[in-house]
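A lone chain, given as structure tokens: the form predicted on its own.
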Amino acid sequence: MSKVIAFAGKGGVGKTTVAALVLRHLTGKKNGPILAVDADPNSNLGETLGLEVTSTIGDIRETYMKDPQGIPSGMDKVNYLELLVEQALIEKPAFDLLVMGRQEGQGCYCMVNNILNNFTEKLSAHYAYMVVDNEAGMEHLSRRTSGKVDMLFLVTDYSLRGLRAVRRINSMLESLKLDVKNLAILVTRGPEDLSEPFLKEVAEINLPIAGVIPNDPELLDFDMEKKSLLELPDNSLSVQAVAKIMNEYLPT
């Protein structure tokens, strides 16, 4: 079973950027194959990695629901859907990427979801690590990892609004029946010394701060130049911050 590292937080706090930076860290360690999963409907993990995404799990689900009888002759629906998932998997030398994509439309998706969920879980068993960029609600996480998460980072920028979103996400964990081994807050675009009001809010949430990723001008430069964050230099401020966090919370 792969080690699951997941990220959740409200939109705009840098969650996807952090997921890409953690993926960069893990690929540099070369401790086994890695599956990156973009489970945010606003899918842009591929962009931060310099990859073009042409098919998602959501696309597969909608295509099947529009024409359930459109299965090739001699193939059952389970094998057909599993084949489509394999074709949607973006395979790179250091990692593979699977994008969940759009949310469900109208109608009953139970059967097709069960097939897709079972296959993605079987797929993840072939990887040493699974890095999951989640939507704030984390429904994908609860459905596709048997509820077991080795490290869940609740990501916030340096704002009280971001922290309050973290509080709400933390409060819903029990209802999602997630088995989280390690749970911590990760702060993006923060100063070296966090303010008293910020730390007071953190104390009320009662979770540790895994670390702070400072403002890194190189992140903006890479975004403007449409360059993969995997190409960031080792001396990048954000790369060094993530390495410190990972070495403490998930040493490899």
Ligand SMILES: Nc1ncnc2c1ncn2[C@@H]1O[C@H](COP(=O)(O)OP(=O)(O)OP(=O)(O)O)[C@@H](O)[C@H]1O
Given for the second form:
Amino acid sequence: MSKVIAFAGKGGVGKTTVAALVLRHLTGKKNGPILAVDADPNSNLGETLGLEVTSTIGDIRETYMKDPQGIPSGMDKVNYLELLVEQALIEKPAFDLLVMGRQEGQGCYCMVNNILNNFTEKLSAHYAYMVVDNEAGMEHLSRRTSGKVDMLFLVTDYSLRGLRAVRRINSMLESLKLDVKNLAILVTRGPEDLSEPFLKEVAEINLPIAGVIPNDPELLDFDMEKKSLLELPDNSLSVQAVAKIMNEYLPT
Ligand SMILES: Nc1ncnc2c1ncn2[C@@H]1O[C@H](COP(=O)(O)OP(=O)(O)OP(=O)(O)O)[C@@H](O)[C@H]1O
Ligand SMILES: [Mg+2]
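For the form predicted together with the ligand instead of the form predicted on its own, what are the coordinates?
Starting with the chain above, the whole complex follows.
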């Protein structure tokens, strides 16, 4: 079974960035195949990794629903949908990327969703790691990972508002029937010494802080220039901070 690493948190706090940095860390370790999953309908993990995304699971669902009779002869609907998912998988030497894309529109998509979910689950078994970048809500996570997550980072920026979102997600977890093995707060763009009010709020949430990723001007430059975060140098501030967190929480 693959180790599932996922990120959740308020919009814009840095989930996609951290997911890309974790991917960068894991690819450097060469510890088995990695599947990156972009589970945000406004997907941009691919862009952050310098990849062009041409097809998503959402597109496959729409294509099929528009013309359910359009299955090539000699194939049944399960084979056909599985083939489309395989074609949508972006395969790179260091990792593969699957983009979930838009969620369901109107109408009943249950059968198609079941086939797609079963197949993505089957597919994930081939990887040592699965890195899932989520939307701010958590619905995808519970639907796409058969509910099992090895490490869930609740990402917040250095703000009480970000922490309140962390608190809300944390209290939602049980109702989502998620089996989370390990859970920790990850602070982005924070100072070395966190303030008293911030730490007080953290103490009330009662979760450990995995680490703080400092504000990294080099990372921001990469973002502006649309350069892949995989190409950040080893000595960049954010890369080093993520290495420290990963070595403690997911040693390879
Ligand atoms: N440590 C950091 N240093 C500098 N800039 C950062 C850092 N972390 C994130 N950013 C910048 O903050 C912005 C938002 O980050 P990101 O897209 O990762 O957030 P997000 O939580 O995925 O947002 P969304 O909820 O919209 O998906 C990006 O422009 C990113 O480059
Ligand atoms: Mg994002």
